[in-house]
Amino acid sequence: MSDKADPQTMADFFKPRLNARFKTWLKICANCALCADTCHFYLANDRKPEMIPAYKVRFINEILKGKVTIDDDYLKKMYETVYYECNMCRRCALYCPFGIDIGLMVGLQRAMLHNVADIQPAGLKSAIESYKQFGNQMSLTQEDWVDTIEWTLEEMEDYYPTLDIPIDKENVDLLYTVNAREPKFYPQDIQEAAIIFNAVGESWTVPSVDGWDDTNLAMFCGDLGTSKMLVEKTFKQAEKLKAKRVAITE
């Protein structure tokens, strides 16, 4: 267990982030269970009471009231609840008579685990480290990215000899960004986008440096610092290339 994961530190993380909306939600939940049947985890687990959406945010109140022992077992249960018993689809909020957004509160609990206890899925942690070092989730260097664009075009020469994927072209309508998995595993997706853009005469480009990966997996564990960094990189490229709009893949 992290040395920082003590009840007071965890409570101190929650307190400034519990605005009027969050405080109201925590107080007015009537435990009516109308949210239960909206949750696919509840339905897929034989309607276990522990899977009712409203029950999944109990950790916030428990920690704020200081009536719980923070140990490895408690943190493990909290981790399993917010990552493997809820995917923050927010369907339950649509059916709650009070409009309580369980998804947002689950996200707050994820953020606390990440920022205070350094607990998050290994895949997310790896992606965040890659974002910080390489600017994308797949640990591609900028040379890898540009090289992929170039050989992707070469592969298409026999089929679309006029096909172009502009790199760092200025004064365009669209700055096109991709999921980093595309140049890593699915370059055909980039080819297909290029075919469409060229067919309709779109004014577009891709950046050659940081900002081309439009994924933001850091937000799934509440790492707002990394999330902000990624968005800023993309918009910095848009401003540099004088692009009117930013387009994302998918």
Second form
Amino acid sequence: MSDKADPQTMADFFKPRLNARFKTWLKICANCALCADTCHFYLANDRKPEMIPAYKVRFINEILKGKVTIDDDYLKKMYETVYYECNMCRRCALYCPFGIDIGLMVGLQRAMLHNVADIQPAGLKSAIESYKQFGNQMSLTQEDWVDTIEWTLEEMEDYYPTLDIPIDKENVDLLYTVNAREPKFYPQDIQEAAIIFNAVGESWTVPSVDGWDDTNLAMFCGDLGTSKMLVEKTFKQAEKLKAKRVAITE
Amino acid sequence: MDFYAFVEGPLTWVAILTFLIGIVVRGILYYNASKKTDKMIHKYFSWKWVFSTYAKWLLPNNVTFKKQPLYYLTVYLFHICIVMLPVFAYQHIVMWEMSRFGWSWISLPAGLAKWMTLAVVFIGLFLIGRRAIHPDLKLLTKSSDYLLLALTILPFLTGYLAAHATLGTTGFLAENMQLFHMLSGQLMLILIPFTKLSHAVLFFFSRGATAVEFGRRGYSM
Ligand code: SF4
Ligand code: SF4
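For comparison with the form predicted on its own, produce the structure of the form predicted together with its partner chain.
Below is the whole assembly, all chains and molecules, this chain first.
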């Protein structure tokens, strides 16, 4: 457990982030379990009561009340619950009579773990480091990215001689962004998008610099600073290239 | 002033005013806090989504009703009776007529009121029992949930016993049933703004907010 992770710091993290809705939800949840069988984790785990959506946000109240011992076991349980027992799909919110959005509050708990206790899945942690250093989750350099676009295009020359993937073209309708896994592992996805765009005569472009990776894994552990930085990069490109809209890959 | 007169008079007013002012203040507090902390909801606010969610959930016309119709209707009935009886029981209206306001309005037929009161009591007991047996509810339920349910049933149980003199006319309980009825009713009124029972008013804000959030994406809940 990190030094920062004392119960008071955790409570202090929650307090300003509990908006009017969260506070109300934590107060009025009727513990009625109507949300139980709307959750795929509950159904997939033989209707295990611990999988009831409402039960997955108990940590907030417990930490705020200060009545539990917060040790490594406690944080481990919390980590498992908020990452492996809820994927924040928000389906349960549709079935709760009060419209209580458990997914959002699980998100808040993830944010607390990440920002206060530095607990998060290893994959997310390394992705965030990569975002900060390279602007994308796959640690690709700007040259890697532009090179990939160029050889991708060359590879297709024989089949689609008129095919084009415009880079940094201004005044287009669409700024197209991809998942960084595409240039890294699946360049054919970019080729396929290009084929479609060219077939329908779309006015489009991809940016040559940061902002082309549209994944935002930082969001999943509540690293809003990094999350914001990523969105801003993309919008900056859209503004610079005067694109009307931003399109993201499938 | 003897104790009975005190409970019947001043305490009743205190309870009614605490309840009325309490729920209005709850609403105002929510609204103000939400203006500051839920800016997105206000930015995308639209009555269209809010009214459509009320229409679905104040009537049995929603996804959860379709999933669990029997349970939903049972709890629905429970709520209707709890809201209707205090306002439309003729014994209550008589009190309003005799009060300084002299107000009067239409009352529930006595026979219907009797069955509605029994419905509250039995559904309430069923809900308590269900919490004690059902594994899901056992895990979620806290002692306060039992307590609030019991306190909710109490005014209706005592009201029934008082109105029908079920326990006869002698003995401590029977002689004071009217008093217990008033006291338990007052307690409940006072508790509404301060406990989970505040969902009576917060329901509208909470549902409304989530309806706006999903409505913004084109889904009417
Ligand atoms: S938001 Fe979480 S708890 Fe709710 S249904 Fe989805 S996975 Fe289950
Ligand atoms: S979240 Fe909603 S449906 Fe689930 S237990 Fe609480 S009030 Fe009931």
